[in-house]
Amino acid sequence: MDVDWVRETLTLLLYILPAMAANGTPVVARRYYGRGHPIDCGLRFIDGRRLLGDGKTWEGFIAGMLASLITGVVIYLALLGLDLEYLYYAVLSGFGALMGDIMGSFVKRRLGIERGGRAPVLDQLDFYAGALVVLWVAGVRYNIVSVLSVGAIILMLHIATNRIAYLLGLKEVPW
């Protein structure tokens, strides 16, 4: 087994863990803050459909950002060999994840897919793509093998955690 590939994949996973926390937190937090205030303020795009819909709220965004910061702090403290700069990347990773998820909602609305409607791959990986883009712009470099490896892990975890959230009544649909 190529040690560099494993090391680079684990490093990318450390950068993406805060994004995963940011992506999953709004679903759980919604139980506590209720419906929330939609980011799009009810605005409609030129196609007459909502920009994002009621599922993307300011409360969820803030909760997701806090989750990425907390996750980054926990990872930083657990792995003392990390540079303090990691916390900066943890927050950026969470921001990218939330923006990727928002863009995924925008695309789904343009395709006529309503909130809760199914969009395979987009539903599972939009946040990952957003985090990757923001991290890349910030100077974090990774290779395609690591991106695909972490993507496969995320895809499996996303499917499992969404089904669990559905069974616990945290989500209306199992995807």
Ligand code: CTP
Given for the second form:
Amino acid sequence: MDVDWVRETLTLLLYILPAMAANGTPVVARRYYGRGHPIDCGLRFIDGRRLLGDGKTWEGFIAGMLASLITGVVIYLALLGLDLEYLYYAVLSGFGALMGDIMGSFVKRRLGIERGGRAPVLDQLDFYAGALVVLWVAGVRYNIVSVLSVGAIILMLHIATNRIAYLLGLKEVPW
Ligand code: CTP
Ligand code: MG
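Now the other one: the form predicted in complex with ligand CTP, given that the block above is the form predicted alone.
Below is the whole assembly, all chains and molecules, this chain first.
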């Protein structure tokens, strides 16, 4: 196996793990904050539909930011040789993920898809695109091959976690 490819993909994965934590945490944390406070304050766009919808809350946003910080600290402590600067990128990665998820909902509403309605690929990768953009702007450089590799890992993790959640009875459908 090409060692450079493995190293670059694992490096990008280190930067994206806090984004994955930020993206996944609201789904679990909502048990504790209930419906929460919608980020769009219930406002509607010129098309008459909600700006973002009830699925994007401040509580989820804060929980996601905390999750990215905690994930960053754990990875920083677990791996020797990481610069303290990594924590800053971990939080930025989480922020990008939450922003990407918000943009994904904005796009879904404009397409007429209700909150919680399915939008394949967009649903799974909006947070990843957001994290990639914010990290790039912050100066993190990565190549297309590692972007595609980590993207494939994220899609496979989604399929696997959904199946497990279904088998455990946490979800109605296996996708
Ligand atoms: N969530 C939240 N705040 C966020 C993101 C997510 O409270 N910023 C919670 C909501 O309870 C949401 C759940 O996590 O329903 C799952 O997130 P997601 O699948 O992104 O939202 P959807 O409900 O599917 O809404 P949308 O159609 O807008 O994606
Ligand atoms: Mg959803």
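Positions refer to the first chain, counted from 1. What you see is a predicted model, and the numbers here were worked out from it, not measured in a lab. Note that the rigid core is defined as the largest set of C-alphas that superpose within 1.5 Å between two forms.
- Superposition on the rigid core between these two forms places the CA atom of residue 164 2 Å or more away from its counterpart.
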